[in-house]
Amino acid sequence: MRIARWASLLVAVALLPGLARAETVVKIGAALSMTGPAAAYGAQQKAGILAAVEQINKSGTLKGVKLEAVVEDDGSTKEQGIAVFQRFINKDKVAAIIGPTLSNTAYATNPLAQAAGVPVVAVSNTAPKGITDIGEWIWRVSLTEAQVIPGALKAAQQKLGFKSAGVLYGNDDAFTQGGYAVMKSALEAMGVKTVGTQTFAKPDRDYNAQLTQLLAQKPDILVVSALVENASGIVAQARQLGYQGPILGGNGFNSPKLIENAGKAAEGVLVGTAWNKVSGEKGNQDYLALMKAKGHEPDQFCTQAYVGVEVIAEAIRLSGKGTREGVKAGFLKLKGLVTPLGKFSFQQNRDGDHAPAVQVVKDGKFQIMQ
């Protein structure tokens, strides 16, 4: 009698919910700049993914796994990505890793996840050249500056009219030496003047002899290719000395801190993006009420972050293994995933694909473009 009611005690206790079977927690690594020349862009990519880990653990989309982000400082320097992915791949044993925030950054570490077999979705790394090209475990959610430069600088010179350009790069980063060999393309096939060639380090800050040489030229737009800190500076030194007319950057202006730091001398500057922030498709404006509800101003680097871990739990869902290789094999399958980027795939070379747009600095806010 004893056996008996204890063997009905065990049934009921294994059919009760959440008990049959324990979830199984993925680790997805991100390695983000948190501190360095790239810390305002890792800020915004810890946002979107702890977001996005939260929202999909509660929708029950994955049933029996839990996703976890460990998230680790790569302190926008290759030596630290280096240690930081070192980590995620043979003591975390994470199942795939988000980043690192930049390029240059990207070049060092990628190839050590290529070889350990480790998923890798870069998610900021905008550089056109040499980043999927490292091998078949690197995917890339963010567009690269060949996607998002060329249609910026038509729309703005259909909008504009302009004829020629002075140019700013930065030329120590592989992302800003990158974006200026697409600005320099795309200027010259649509037949548009580069009256002047400037460039500066990331250290610098006084950009005043660089744009002094260029506006001499008077040009009828300023393109620049660089990250926030410079960018800011160098839009609010343009308009000290006089220049009125349109500036136009890559990526790496897509930040609230490029309004921040320049202040009133952002107005007006244009921005190739790769989200619509005012898009109405469902999946953006989910991920708008979402991030509202938690007090968080997203941008595009928290967006691309945010889908950074979309795709890698729908890949998990598609593939239906949480492992290295099941992220990877969910990757191949994976085509029109609705986000807040719109609706994402892969290309055959593992570079995300989906529309681009083009945002105006107006009223202190990034906006579209009309």
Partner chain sequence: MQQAVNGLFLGSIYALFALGYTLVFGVLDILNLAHAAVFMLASFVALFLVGRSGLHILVAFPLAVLFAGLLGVVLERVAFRPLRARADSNISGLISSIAMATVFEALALWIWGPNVSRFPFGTIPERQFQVAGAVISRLQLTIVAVAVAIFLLLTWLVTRTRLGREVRAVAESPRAARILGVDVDRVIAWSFFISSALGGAAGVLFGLAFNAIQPDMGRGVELKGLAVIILGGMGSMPGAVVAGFALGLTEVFVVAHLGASWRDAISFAGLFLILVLRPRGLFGAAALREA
Given for the second form:
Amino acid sequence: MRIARWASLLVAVALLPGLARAETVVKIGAALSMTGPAAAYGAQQKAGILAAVEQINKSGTLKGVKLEAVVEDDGSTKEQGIAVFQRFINKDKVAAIIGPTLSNTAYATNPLAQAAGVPVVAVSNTAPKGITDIGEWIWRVSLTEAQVIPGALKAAQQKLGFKSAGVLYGNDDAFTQGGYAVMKSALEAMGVKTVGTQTFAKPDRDYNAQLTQLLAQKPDILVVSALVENASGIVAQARQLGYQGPILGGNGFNSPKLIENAGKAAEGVLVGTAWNKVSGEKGNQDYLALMKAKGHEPDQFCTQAYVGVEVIAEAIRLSGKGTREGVKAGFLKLKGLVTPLGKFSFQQNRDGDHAPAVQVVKDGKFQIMQ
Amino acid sequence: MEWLQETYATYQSTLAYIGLNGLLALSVYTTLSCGQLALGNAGFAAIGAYAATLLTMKAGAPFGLSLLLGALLPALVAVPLGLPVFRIRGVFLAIATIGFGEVVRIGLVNWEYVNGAQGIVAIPQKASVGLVWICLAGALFVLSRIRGSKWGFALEAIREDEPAARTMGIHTARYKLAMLVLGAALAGLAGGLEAHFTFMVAPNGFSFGRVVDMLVFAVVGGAGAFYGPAIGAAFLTLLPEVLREVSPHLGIEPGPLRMLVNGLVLLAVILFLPQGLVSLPAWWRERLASRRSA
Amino acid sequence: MQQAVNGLFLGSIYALFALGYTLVFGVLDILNLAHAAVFMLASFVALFLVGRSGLHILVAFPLAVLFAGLLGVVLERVAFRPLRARADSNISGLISSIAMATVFEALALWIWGPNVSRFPFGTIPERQFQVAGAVISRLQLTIVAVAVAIFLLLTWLVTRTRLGREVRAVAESPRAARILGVDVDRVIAWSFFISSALGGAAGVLFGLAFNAIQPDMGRGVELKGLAVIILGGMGSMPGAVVAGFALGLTEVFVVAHLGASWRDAISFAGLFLILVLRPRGLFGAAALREA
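Please could you give me the other form, the form predicted in complex with its partner chain, since above is the form predicted alone?
Then the entire complex follows, led off by the chain already shown.
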């Protein structure tokens, strides 16, 4: 009798690990720009995603579900983006896709996901139109330029009181053009006179001609909509031409690469940001500690990607299902999630919603402007 | 069965691009076959893509008609382009046509009506992999007819020795122009198909790099046979996908590896196999024969 | 006035790059599309020497230029010489150079990654000068000065030295030159050395000027270089210099007054018109020379 009891106990103990191992793997596809003009952002996004997946799996918030991230390079191009999306949808059979990095790529890739019924979480697309309006499966964590820039301009206006502005923007990218449109209307609404508008293209490296033209009109502030590669050059050359005034940039400026490449010239540059780096809120502080332990210096893109994973995990938790429909259903219920970006919710139109901030580059670092 | 469906869905865009790249390679081949290096085809493809897109989206035309007109318009443009341009020889012709392609691209970047650099999005997906392959087959058929006919001989003669061909009474200018027009139509067709497959069309998809790719497809496949460029296109479109699977094992990022292999393949072909991949069987046979007799 | 300074500065880099292009074309009738890749690699090498090895830019620059020259010799040996005998050598040479350019770019991508790199701050110490109401930085002055020095050196080389005479002879007619006892192979190798050294110099200066060094930095300049040599006349060195500066100035004024989007259109429309109307360009000799 006693042997039987011992035997059954042994069997139960032997089976325990097996029970614990019975968890489902939920795959999240990440289409990121690891090469091309957006590579600087993609690298940060990858770090954020992998950190989030590791953290969520470790914390065990999703009982019985293990997250797995599949990261692929979209090459900052639509062709590669499409190929990657198709692999995610049909081969890896992911429950959700994070990305792609550029709004430009998203225009081509997201209709695919929409048609196939796969949730997409945009974590760096900030073009105001053409992302979430593709359909009910497309959701966004990154705040659009329309949500960030007007606030940044107003804050800068309060502090610096400028009356005229020179505007420079990239005319070959959906993001920078969208940003420009927002800047233009915000400046108009504020009654600031635009004394000149110039454009450039992503491959350009020489902005002296455009800057000289703008600076000849003596604007009080330079407002620039550019990706970080161009932004660094613009800022450096503006200073070289002798311009000492303020420069305000859009989301593309939000990368440590700006300071790295422009050096001292970046001092005083103002940027509207989705991520308040010095926020004392628990969500942010825990995140900063986590990244510090990993030895990784996060930027806004890293953080937004991190939150992208958090948002998917929360959706799975809310709906109880790690499937495509489950994620979408969870998104519909998601409200006030504590994240490094603050309390996050989805708006009615599936865009993200949380409080943005304004940064200024001081002493070689991004500081929150008080 | 399900596995087959899955694989198809995943590699759908690769399959489509084999067809599209095949068409584009053939569009460069048409002028190569009579010895002219005309590299304006990115411009022709752009014209075709935008024309077809605007017709479908703004004028609500049926897809077939848009495609047809999308192929016709660049063909028409090729005429006033070809007349002055074929007076230029060799590498200068290449440069002039490159210039044409760039002017088209820059024109599109500056045209507000088509959203400039951002291009047109949310184009309905009317083109399928099947349709693309049918068009490719059609193009191959047309070219094979040309090859076997009197035209084929004339083109060959012009390629071998243009002044001699002229003295033989061949209207070289007419043939060269005809080939340019045909190439433009093929490129325009490919452009229209691509736009209606990838949901979007933008000027940066028609850069100098694109026409270089087309040239590379044609040369690697073999510009001696009419089906050579299509083979080159298929090979070089599949190669990155194969490399993508292989690269993690080699420890090199897929991007650089793909470029490196492309460059090395092109170099190997131009140095050792100038007639392209299509000459591989013949070359191999020769090697075996010489080895046997040694 | 500031715009004129901007234009001269840009023009000097274009001119230097185009010189290398036109030299090879003049001698071999081949368009070397790997020139832009050499331009890029030289920039990376200089960056490596200054950044990692801590060499002063005055030492790194000539070393990088030397490297570029040697790379040009390798390029000639591997990609061009085997094809010289072929009938369609200028087309196959073109394609071969495209292949090499792809290989070079892939190597750069592999070694340094796709991201933008810059020279460490203080490589050329910051300092601005005011000249006639325009601002010129020490960097810009240095670049223009170096470019001019190179032009003068090159002119001396071509007109006063034996090598220069031999190069001109081969450019005129390789067969005749060989009959006259010129070692054509050696001259061609030297031409590639000089041409690539010029391209490399342009690359390092460009990298210093705009501090945006990345594997595809040659793309933009490549096509501009083409426009410059057509405008100046293929094979004409003074033409390349004059056209380079002309293009730099024109571009700057187009950007300022018409808008940046039209800048490239000017080069290419100009290029197209010249080829159709006056193929020999401003200074060029007859279109294709004798074998």
